[in-house]
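The data below hold one chain only, encoded as structure tokens and taken in the form predicted on its own.
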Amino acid sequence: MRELSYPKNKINVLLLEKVDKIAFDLFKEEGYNVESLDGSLSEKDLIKKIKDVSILGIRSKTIISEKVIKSANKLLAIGAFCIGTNQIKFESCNDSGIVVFNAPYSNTRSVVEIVIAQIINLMRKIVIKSNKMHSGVWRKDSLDSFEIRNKVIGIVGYGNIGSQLSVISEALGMKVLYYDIVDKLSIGNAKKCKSLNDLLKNSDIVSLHVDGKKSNTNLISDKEFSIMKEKSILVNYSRGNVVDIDSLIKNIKSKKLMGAALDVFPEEPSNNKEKFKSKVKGIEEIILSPHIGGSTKEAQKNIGSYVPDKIIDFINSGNTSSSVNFPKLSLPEQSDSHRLIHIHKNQPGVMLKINKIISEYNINIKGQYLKTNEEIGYVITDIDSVYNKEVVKSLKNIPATLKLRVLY
């Protein structure tokens, strides 16, 4: 724990998995030292690489472990150039005052277009086709090729990706069921399901847009296999571990399931350089895709963007209005003071303590702000300008103390 927050040439970002090059320049231009790296890295290598650095941006495949985070002792704020957190392990974080903001809406659009579009190569067989004209064989016949129109896509996971698949689906002409464990108000004509097995039942799609974490893990398995249509299509664009692969592989074969379309995998190549292994290669009715959902120019340039924005407020102001795990403070404009950011457990007394050290230096507070969650209590507190040093040292020796920083 550091007295006083880095000048900004101390402070060095490590940019992981080709991270759009947007967030080097931004990050460049505030004055940081980064350095970008195209793959991950595994465990032991980035526990090597992460102990100067003060900021970390990552995407899906990097994982976040509590060594990762023990060993990172000047690491302030982590990025997550994705929607999903699951790789990253929010307990190690908050217990080191970490701050993690990830960018949860800016792919949004990207992955339904890719959605809709597998959709419709699912139900009209397009990539089989084009397969066999390549091999020199011409087939034209509408065998097993249906519209879009009138059918009933179930959308699992009503959050921004899944509504927004929602609206676009039902302007295509077809039907929205979804379901989701937190009560989401529905859009459109799209209709609610009291349970994940009446969405099954009753659709001819089936999209998944859930997070990864543990209780998902083979969300989608023989029971529920059992209890979808017949001829009906799975689409996976949300987690590798939803799925339970040799299953699906067993209702592909046997015709229960017209065709499936996956964009992530239980285990995934770390970079372009490996190889990727995996039970579906070579099942036509399968299409695959290498975790690309959100890959396009406009998605990364909005990621790339938005993250480094939300993690250089909170470095030069505090603002955690957009963390994923913090408790949400926007802050006013920091003017002729200095502020005192604390970051603690929330315990009792830990306020009372904090003002108490404050008045004994006979400290005038211009500003006090307090925002908690289950974890972390988070004061910010600017004062004048003049001020005696050893309050800096009281206040970090307060038991439950996390981090303090100091903004001038």
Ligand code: NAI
Contents of the next structure:
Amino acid sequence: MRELSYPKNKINVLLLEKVDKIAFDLFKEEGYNVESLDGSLSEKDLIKKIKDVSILGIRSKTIISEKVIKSANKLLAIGAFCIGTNQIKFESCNDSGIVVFNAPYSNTRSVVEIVIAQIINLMRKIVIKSNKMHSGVWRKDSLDSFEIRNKVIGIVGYGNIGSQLSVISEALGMKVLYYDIVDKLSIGNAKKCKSLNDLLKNSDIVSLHVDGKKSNTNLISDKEFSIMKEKSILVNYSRGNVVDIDSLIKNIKSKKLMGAALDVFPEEPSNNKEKFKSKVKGIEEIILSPHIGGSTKEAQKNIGSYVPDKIIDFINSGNTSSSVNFPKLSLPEQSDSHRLIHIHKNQPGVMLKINKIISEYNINIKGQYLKTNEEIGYVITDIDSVYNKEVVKSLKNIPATLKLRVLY
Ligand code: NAI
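Now the other one: the form predicted together with the ligand, given that the block above is the form predicted on its own.
And the full complex, kicking off with our chain again.
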């Protein structure tokens, strides 16, 4: 039976965007062929490169388009070594039975720490004063400099990052308001706002921690800025599309806003050699950082091992419980058995067809579980007898089949 399962030394892993070396080592230890590149690849280059790749590791810069997926004949899994996954075309991954994993919590703390740092930077004008000193100007004053204690921070998006920021802000003596489209339990003394407007009009500091989905594009634009308090500040460490940059610039220039800190931009260079182009350049009230919210050694180490662990477990046991797009399923390993995984479009009757074929070949099922989401049906079947290529072929030929894997 084992010869029907895919040999590990034929599994090619391609890691892009300088994923932590731990990931390289973990895949290598597993017996896979691993190639790691420093930058991301353009669609054209990725299409060429992906043909023989079974596992692809990316961060936030690599765009996984429909064309890329269509050229990926052998791709089983994509590991997003980051939190956000809107760079990946999920419809295409689902149509090809490709599972996607990410690292939802590994850099949460890192983002929270830098956000706090930037809030203090903005409230004390540290960057402006530092720039002046570098050009020989000594400006000792307390003009527009404030403590953060007792200030109101409005957190938009109360997910992993937003809720941790809430805890630390409160520990520093700030009052916390939050708004989320989903009903979220308030942590500590944080107060839930009924609407985004409610939060905006009552916050001294607005910090954005929503996801970058299309409907969040320009979430903060002219109308929202007009509702914000005079001399408030804005921090965006979420996604670049969330803030309308032209509108932000207008509101900084008119002094409605005292300052802003941005880590993410509508267009970002795809590697360190490319130039950063943006209208915010040269406006010293806006502190800029190059999408480094989650970029600490600690976070990269966490992510570097979290994602490969999940992918290797998926390859070896079929466990999809931490996947982003697949039905979540995990079955304990059974001794003296073989495991088959059938991935199909979620349509009625597929399970019946799978079991009809298995019974026709007189094979006994030791354990079986089907889980579906809107798009995909995922079946793990443990059987006790040795079986042949014919069964595998028949299972593959069931209409609606996306992938069939023989694990052990
Ligand atoms: P999460 O998914 O745990 O939380 C996002 C929250 O935003 C959810 O609770 C969701 O219901 C809420 N939300 C979505 N749209 C909303 C809207 N229009 N109004 C109010 N709430 C809304 O995500 P997590 O882990 O907290 O990450 C947040 C953001 O931070 C993501 O966009 C992620 O890509 C970004 N990020 C940026 C990093 C950086 O280096 N700058 C590093 C890590 C994450």
